[in-house]
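Here's a solo chain for you in C-alpha cells, the form predicted on its own.
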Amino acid sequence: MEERSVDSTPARAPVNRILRSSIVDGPGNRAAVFLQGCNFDCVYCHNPETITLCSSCGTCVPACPAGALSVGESGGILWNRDACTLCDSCLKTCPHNSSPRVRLLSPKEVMAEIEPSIPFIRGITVSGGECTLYPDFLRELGELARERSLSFFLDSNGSYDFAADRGLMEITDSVMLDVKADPENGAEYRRVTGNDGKGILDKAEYLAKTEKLYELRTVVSPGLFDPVAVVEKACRRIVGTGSRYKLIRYRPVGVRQEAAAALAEPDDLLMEKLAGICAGHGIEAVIV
C-alpha cells in the first residue's frame, strides 16, 4: 500500500503513470512516463486528472468500489496497488483535477519499471502535466537512459526556459512542444490555457535552431482560437530546421463535461487548409 505526498525531493516527482509501450508518444515505440502537475490549466486538456497535487481531500476514498483507497495515519491518501482495478472511479469523482495513484518515485525507481521493455523500445518520454515542473528528476533520469543508449524526449507545454537549462538540454534528444494559441495574444493565450505563454514561440525557435524540437503541436477546436494565424506565426519559426508539425483534431475524449458540451471539432478542409501552411513553409505536417 503507497501512501501519495504532495511534497518532492529534488531527486524525485509525482509519477502518474507508466507506459512501458507507446507509439504516440514520439518516433517509434517508446516508454511514456507521465508526472503529476501542470502550470496550465487548458480548457480541452485531455488529461486532467494530473492537472494538480492531491490535496488529501478524501473525497474519492468512499468513492472506490473496490476499497483500494483509505486515509493514512498522516491524513494522506493510501493507494492500495493490489486491489485497485483502474476503473478510475477516483479521476471521475475527484473536484480538483487530481489523482490518488500518483506515487512520489526517483529516477532510479522509474528505470526499474522501464527496464523490461527496453529491449522493445527507442527510448524514453517523459510527459504530464508538465515535466518541466521537475528538471532534477528529469536531468537524472536523462543520464540514466543515455547510460542504455535510449533516446530522451520531453513533451512540454513550453512555459520552461529551454535555454537557461543547459544541463537538461545535454541529456535531452528532442522536445515535443504545446502552440495552444495565438502566444502573442496574451488575453487569448490565458483564456484557452490559464497561462499568457509569454515567450512561447521564442523558445519554439530555440529549440529548432539548436536541433532539439522534434514537433511543434497545436490542438485544434474551431472559434476557441484563429489556426490559421497560430500556424501561419508558429511555422515563420521553425522554417528550415527540419522540425515537424502535428495538426491535432479536438476530440471530446477523457476532457472535463464543459469542454465536452462547449467545444467544436474540426473539419477536414480547415485542417487541410492548416497543413496547406505548413507545406508552404517547406514544413512537414502532420494531421491526427
Contents of the next structure:
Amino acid sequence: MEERSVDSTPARAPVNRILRSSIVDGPGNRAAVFLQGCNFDCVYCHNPETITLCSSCGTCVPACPAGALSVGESGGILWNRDACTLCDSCLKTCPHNSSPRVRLLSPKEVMAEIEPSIPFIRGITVSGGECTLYPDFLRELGELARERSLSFFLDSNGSYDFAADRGLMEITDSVMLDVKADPENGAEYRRVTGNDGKGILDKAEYLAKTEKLYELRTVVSPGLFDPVAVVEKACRRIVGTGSRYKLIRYRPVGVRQEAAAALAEPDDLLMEKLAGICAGHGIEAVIV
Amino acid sequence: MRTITMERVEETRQAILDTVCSGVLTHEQKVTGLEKLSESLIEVLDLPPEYLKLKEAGVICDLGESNAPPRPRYIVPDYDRLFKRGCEFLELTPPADLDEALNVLSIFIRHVPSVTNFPVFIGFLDRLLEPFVQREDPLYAKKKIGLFLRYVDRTITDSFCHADIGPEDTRAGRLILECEKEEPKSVPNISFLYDPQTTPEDYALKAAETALTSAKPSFANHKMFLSELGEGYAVVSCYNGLLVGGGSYTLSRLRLGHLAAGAKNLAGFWPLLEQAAETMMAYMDSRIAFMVEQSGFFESNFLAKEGFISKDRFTAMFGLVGLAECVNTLMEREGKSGRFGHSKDADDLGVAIMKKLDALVKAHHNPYCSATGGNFLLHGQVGIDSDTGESPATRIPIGEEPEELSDHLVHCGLFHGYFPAGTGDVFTLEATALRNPAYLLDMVKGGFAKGGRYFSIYSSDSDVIRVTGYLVKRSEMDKLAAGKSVLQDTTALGLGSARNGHILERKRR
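Having seen the form predicted on its own, please provide the structure of the form predicted in complex with its partner chain.
Following is the full complex, with the preceding chain placed first.
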C-alpha cells in the first residue's frame, strides 16, 4: 500500500497505468506508460480519469466495493493494489476527472515494472494525460530506455515546446502528435480542447523535419469541427517527411456522458475522404 | 502372426460396413479408413509385458498407427536430389524451368506416403523454386505458384502436409507468402524458418502479415533446430523436426496426465514414469524392427531404392502430452496449491519431469536410429481430437493462459528446448494486430530469445485457424458439423478438438 502525494519531486511523475505490452501505441510491441494530469480538457476525452491530479476529497473511498481505498494519516488516499478488482467504481464516482489509483513513481521504478517485458518489446511509449507536463521524468526514463536499446516514443497533445528542449529531443525517437481542431482558429481549438492550440502545426513541422514525428492524429466527429480543413492544413506541413496520419473515428467509449450525448460518429465516406486528402499529399493514412 | 478372437473380427467387420456406408466421408477418406481397419486385424508386433495394461489405462497411445506398418510414419524426401537427378521410377527428368519444376513436384508428392497416405513434407519450396523464379516474369511466376498451391490444397486433402520457407530472403518465398495471403488455404501447412539475426526484417514482416491473414506460416527457431539436427533438417507435419532424406519410423506418446492420475504422490510417480517410458520405447523398438526387418519397405519402395530416403537418416519420435495436468495432479497430491504456468514450484516440477524423461530417452538405444546417435527424439505432441482433460505437449491449458502474452512465451521457453523433434504453441491475436504485424514479430523474437522453438499465431477473425498443430477452415468445420462432406480429412479432427480440446476458446491477446 502506498500513500499518494499531490506534490511530485522533479524526477518523479504520477503514473496512472503501465501496460507491459501494447499493440496500439506505436510500431511493434511496446510498453505504454500513462501519466496522470493534462493541460487540455477535450470534449471527447476517452480517458477523462487521467485529466486531473487527485484532490484527496475522499468521495471514492466509500464507493469502493472491494474496500481497497482508505484515507491515510496525512489525508491522502491509500490504494491497496492487492485488494483492488479494477472495477472502476472509483473512476465513475470521482467528481474531478481523476483516479485514486495513481502512483508517484521514479523512472527507475517504472523501468523495473517494464523489465519482464524485455526482450518482447521494441520500445516504450509515454502517454497520458499529457506526458510533457513531466519533462524531467521523461528525460530520465528516455535515458534508461536507451540503455536497454529500447526506442522511446511520446504521445502528446502538442502543447509542449519540443524545439526548446534539446535534452528531451535527443533521447526521444519519435512523437505521436494530436491535431484536435483547426489550429488557425484559436476559438475553435479552445472550444474543443480548452486550449488555443497555438503553434501546433509549427511543432508538427519541426518534429517532422527532424524525423521525430511518427504520426499526426486527429479524432474525427462530424459537426465538432471541419476535419477536411484540419487534415488539409496539417498535411501541408508534413509533406515529404515520411510521417503518417492516423485518422481516428470518434467512438463514445469511455467518454463523459454529456459528450457522448452531443457527439456524432463519422461514417466511412468521411473517413475515406480524409484518407484521400492524405494520399493526395503522398502521406500514408491509417483509419482506426 | 497371432490369432485374434471372432468377437474382434465381427467388431471390425461392422466398422468396415459402417465406413463403406458412411454418408459423410469422401471416397478417399473411406479408402484410408478401410486400409486402417484391415491392418487392425493383423497381430505381428512383439508387445512388451506391461504394454497392453498401460494402453488400456490410456497412459501409452500408439496414435492409430496400424498393427503392421507398411511404411514409416513420416517420410522426408530429399527434393534437391529430385531436382538434380530426376526420378527413374516416375520417369521424371530434372526440371529446366518453372513449369517443369512445378510439374515434377506435383507428380512426385503424390507418391510420398505417410501414416495418412499423404506427404507430410513437400519441400523447401522457396529454395527449390528460386532458380526458376529468378528467370521468370514475376507475374507469371506468381500465377504458376498460386495454381500449384491450390493444386496441393485440393488434392493433398490432409493438412499435415507441410512446406518450409526461409530463413533466407527469396523471390520465390515472397511469392508463396503473397499467394497464401491472397487465397488463404488450410493446406499446405507452412513453417517460416526464422533467424532474427539473418532473416531480413521486411521479409519476416511479410511472413507476419501473411500469418495474420491465413494462420500461416508458423515461426520456427532456425538456430535452435540447426544446433540440434544440423543443416539437413526440415520441419514437417505439425511441427516435427526431422532429417531430410529420412524421417521418423513411428511416433507413440505418453499421456502424462493419465500417468500422474495413477500415482499416490510424487515419490510414487517417478518409478511409474520410468516404467511407462521404457515400456513405450520397447514397443517402439518392436514397430521399428517390423518395419525395417520385415515390411520390405526399404527394399521395395522407389524412394529408398533411388536414394530420396535412406534408413540411416531415420529416427523415431517419443511423444508426450499432458505435462500441465500431470504437474497439477502431483501438486495436489503433495498438498501444494500452485498450478502449472502460474507458480514457480509447479513449473520447477514440470522441468524436473522433463529432465527425467530426457535422461530416460537418451539412455535408450535403438540400432536403426543411428542418424540421431541411436536415440529417439522427444516430441511435444499436439494431442488428438478425442483427448479430454489432457493438454497438448507442455502447453498451459486453454482457459488458464497467463494474462500477458510475453509471460506465456517465457513459460514456453522453459520447455521447448527438450524437443528437437518439435514442439510448439499457438496464440490468437485480436484482429487489430493486422494493423501492426511488427507486434507479432516482436513477440516471436522475444520468445526465441527466451528459448522458444516454434510459435503459430493467427488473428481472431481468420477463417483458416490452427487447431493444435495443423490448420482447418472454420467454415469447413461448420459444414461438417451440419452433416455435410468436406474435402480435408483434418477438418473432422479440428471439429473434435473444438468440442473436446476447446481450441476455439483460446485467450485472445
